[in-house]
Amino acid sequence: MKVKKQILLINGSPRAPHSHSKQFASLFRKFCRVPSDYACITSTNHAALCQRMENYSDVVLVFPLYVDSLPVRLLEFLKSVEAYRLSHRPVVSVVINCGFFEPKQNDVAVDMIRLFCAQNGFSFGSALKIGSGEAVLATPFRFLLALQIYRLVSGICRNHYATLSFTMPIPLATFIKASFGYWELLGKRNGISREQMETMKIEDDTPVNPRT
């Protein structure tokens, strides 16, 4: 079954409607010169998404790194794809972002998608591994990320698949300092000190009275 060049972006973020992944997908579509569509994974649309995938030459999975792995929502969808009898298997590419500074933190998750493709008859296409992904869109370096997304889109549109990486061009120490400042400010707004955030304790030891 031959399918014309068109791309389906699938957002695998647990908070897809308000996610950074949605913003990355929007930038992708802004630069895309072939027809493209966008969809979010929900708990009830796996079969419908699988059916849609058959009409596209390429599928781009856009999602955040979760505990060095894939979000559960995306994992569950991939199980459905594995069980679905596709008449056409599109090329699968990845746009993944993490809150870590180093893009290589995404490597294991990308390899999981590569393995899924190899085991289920899909061709793996391109990957864009984004470090500092939770912060970069609100910085002056946004245009540099947009440039990498443009490179990614151009390659996929021309069937020139590649692996790309991005992080903000600042020293790691600067990133860490800014990160501490962000979390301290957020903690202060919620009545939590830095010392409390640095402990592994997430609940107090106050006994709960079942009658209250």
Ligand SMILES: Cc1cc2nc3c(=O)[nH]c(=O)nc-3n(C[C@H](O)[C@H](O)[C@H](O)COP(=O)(O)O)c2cc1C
Given for the second form:
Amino acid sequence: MKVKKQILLINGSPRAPHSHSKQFASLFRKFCRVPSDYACITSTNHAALCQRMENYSDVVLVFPLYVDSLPVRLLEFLKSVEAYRLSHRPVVSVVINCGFFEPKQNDVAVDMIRLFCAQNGFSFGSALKIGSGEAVLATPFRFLLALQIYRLVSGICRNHYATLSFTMPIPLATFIKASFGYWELLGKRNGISREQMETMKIEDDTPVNPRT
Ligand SMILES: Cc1cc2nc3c(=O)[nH]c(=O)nc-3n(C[C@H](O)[C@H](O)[C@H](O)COP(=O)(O)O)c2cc1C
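To complete the pair, please output the form predicted together with this ligand; the form predicted alone was given just before.
Whole complex next, starting from this chain.
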């Protein structure tokens, strides 16, 4: 089955409506010169999404790195794709963003999608690995990321698939210092100290800042 060049972006973030992935997908679509559509994964739309995938030459999975791997929401969806009999298999590309600085943190997740493609008869297309993905959109380096997304889109539109990486052009030590500052400020606003954040008691029942 021959389908015309068009791209479906699928957001695999568990918090899709408020996700960074949504913003990366939106930048992608801004630069895209072929028809493109956007969808989120929910617990009830797997079959509908699988059916939709058949109409596209390309699918781009946009998702965050969770524990060096894929979010469960995306894993569950991939299980459904595996079981669904697609009459046409689009080329699968990925945009993966992670909180840590180094884009290579995303390598294992890229390999997992590559393996999924190889085992299920899909061609793997492009990959964009974004380090500092949680922070970059709120910094002056946003335009540099947009440039990488532009390169990614141009390649996919011309069937020139490639693997690209991005992180902010600052020293790692500066990134870590800024991250600590950010989390400490957020903790302070919520009545949580750095010491409390450094414990494993994230689901402790006792109030973190008991007012007696
Ligand atoms: C449960 C959980 C696990 C995470 N695991 C990692 C990780 O292993 N490595 C990393 O660099 N970032 C990790 N992150 C950070 C996310 O990848 C980061 O916040 C990302 O920007 C979220 O993207 P989204 O807004 O599109 O969901 C994790 C976040 C959560 C909530």
